[in-house]
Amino acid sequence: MTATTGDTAGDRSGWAGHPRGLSTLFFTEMWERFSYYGMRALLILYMTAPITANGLGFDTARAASIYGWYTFGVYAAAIPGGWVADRFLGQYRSVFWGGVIIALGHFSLAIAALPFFYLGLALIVAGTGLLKPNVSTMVGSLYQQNDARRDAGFSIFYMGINIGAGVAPLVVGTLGQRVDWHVGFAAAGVGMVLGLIQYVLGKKRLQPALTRLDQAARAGEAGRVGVAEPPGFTAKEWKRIGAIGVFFVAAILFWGAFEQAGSSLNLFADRMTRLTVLGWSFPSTWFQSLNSAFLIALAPVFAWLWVSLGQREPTSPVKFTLGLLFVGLGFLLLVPAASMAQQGVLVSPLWLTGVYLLHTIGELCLSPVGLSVVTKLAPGRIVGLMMGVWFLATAFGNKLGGWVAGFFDTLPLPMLFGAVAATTIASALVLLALVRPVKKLMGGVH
């Protein structure tokens, strides 16, 4: 069936009255995120572990640099991945082959040889570039443009992301740290294979979405034939693009701090945090699950908060300011813990728990708002391109975070974490001062 008006028509045979294909894409992305975040939890620990412990024996600076380039590539690859899907493979096959390549990457990492390590990282970058942007596109294509269920559908889909990301460190991290690094990497690959199996079995559920995508692609090709290039941007559009530029810079700084979860904060958890609670010990990679757990718990609270505030809801620039502020406060909280750690004390796990709570609050203020504001501000004829460019902010932020983590062994940790806190909090204050000018650039968009 196809939807024709609002929320009164369309496939309602799936979860909570949503299209049946949503569950297929939910589990595809859940298992992909399981594989990605499970491997990420182990990556820098494996690189810095001594060869006698079956690690690679890299120094922290080298490992952090590799980690930064790898995570940069994962997000930057979304642009060519979307282009390949649009021009050659289509969304369904791009997601399938992306998943296959990702699984091969994890299984390559499971082989204890340096060439296979680099091959594995390259394969995961390429596969994620194919899968991640296109699976999200397919979620949108499950619904007609005016279907009121669309936002709720993406919320359900986002929950799958966080379930996969939250469970992965508990499973993959434990196997990697308690059994063998390569067993952990293999487990990540098995997760991706499970996602692929249910994706193929659920293809029939996706058929309405695939038909809609095919029709849109044919219409786009027809529209390009014999049509002159679109006119230049208006002054109003240029101003709105300028506002996106301001948000882009703020997002790079935010992700540069936030994405140290897998690098400097992971090392702090492993080397300087007490990994026992009431006499029970746990792997350091378990801290990587806290962000997802807090997201699942707090996302409904924030959704209720923004709606309940009504006219008093903060504008997008203010929400970005809050995002930078909270990620900075997280690192500020860690400064006294780092001071104690450098005196040889294993600090309480509550310190990092508090950091991840503050960082999650910051993420909820900035990340979903960024996606929304780009779709509202970008000129309609380049909104797809601008969304691809927006992912580059995450890519650059990851690279920045990897560069900062490279100083973990060479700078006093209170100074390192304090510098990150000072940079992000100062950036929040600068953005706060720019709220009114940015609102003028936005031209009435909230």
Second form
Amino acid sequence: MTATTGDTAGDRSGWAGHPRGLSTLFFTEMWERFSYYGMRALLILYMTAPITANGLGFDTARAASIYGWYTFGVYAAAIPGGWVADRFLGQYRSVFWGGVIIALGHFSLAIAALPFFYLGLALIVAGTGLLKPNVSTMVGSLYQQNDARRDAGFSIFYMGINIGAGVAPLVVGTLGQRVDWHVGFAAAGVGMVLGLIQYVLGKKRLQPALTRLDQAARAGEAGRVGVAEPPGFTAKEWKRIGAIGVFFVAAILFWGAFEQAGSSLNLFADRMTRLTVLGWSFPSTWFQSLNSAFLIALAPVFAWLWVSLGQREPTSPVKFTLGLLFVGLGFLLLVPAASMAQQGVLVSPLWLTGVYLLHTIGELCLSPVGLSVVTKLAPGRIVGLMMGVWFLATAFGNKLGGWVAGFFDTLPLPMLFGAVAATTIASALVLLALVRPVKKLMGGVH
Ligand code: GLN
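The form predicted together with glutamine, contrasted with the form predicted alone above:
In what comes next, the whole complex appears, and the chain from above leads the way.
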């Protein structure tokens, strides 16, 4: 325990003048995302692989449905997970036990028997619900309310997410596809264990943040509201909640397209794409790394772009419009690729590379903005709840994406991808028309 009140406002002893605890949380989330995305890269391929290839032999529709429910569950569990931390376990222990449960989930998947498969999925859902929202809350609590470093801290944290997510398919995917599915799942579990070890070793660095969370909880301002609190919103607050509602719907549509990375795009890579470059062959799961690689390369470019645009920086509703547009353009690019694949040729890996580039541009327009606009628009006493609502948009988006992927074998692919493109691009146009009214609802927030 530190002798002070736990004030880290002045702590600049960590990376780039940030509080020391940031690196601990960075590596915790990096390893958690390593396990999540590594396993996800294999999931639908394992489910649809024939039993003779040691897969589960599910048809694509069934596999996509399980994929949709699982990825829905992982994000929806953030709501009870945040609540459990606030009410019972506290943030530190929630993240710890969440990580333990996640690791057990991956090790359960490493056992080649169907009941252990379902048990593993359920454990990962529960564990991620405990870990993911609370590790983010802890990042926030490294800084005092008005600390200008907070946004930059979250950007560094988002890099950790993508380093984990980017490396995972190369390790877990390769082991799973080239050695044995279950070795891949075990490797995901090992990653989570490494994350847990450094989390426990780094506890001291988190102490000031934990003290601050503790004080906030005792003062009843932990940022999450109990159901007992009367809403009693003012007209202005209702308008802002209305604006969040519009962003919520747009986010569901965006993630519904984007999160097909692990399902329909993964299947497209595996079945319809040429997996060789200059005569050298690579596993199909490697495509899962492209989003993170592009994100790491482009995040600084976007940060620079928004700043350099100054007054002309697009407002949040415009950035959401761009997000939907780019994810739609990605699917539009898949239409000619899918038509060629229909002729029975394996298409060039450049097609999916282009798709992931467009999707990452969309993500950079929408995802960071979504998080911050929710915190800015939500009335202070329900900001925790509204954060949960933001994760819920990802959950619904994943479910929607799983539903779409369920048609992979039954609809002509150019039609399926074309429908996703048409829906997202049309929604972008609708949102563009709504920019002015939404700005009015936001009442001065950008
Ligand atoms: N890629 C980010 C993460 O894993 C965001 C995912 C999402 O919100 N859909 O945290």
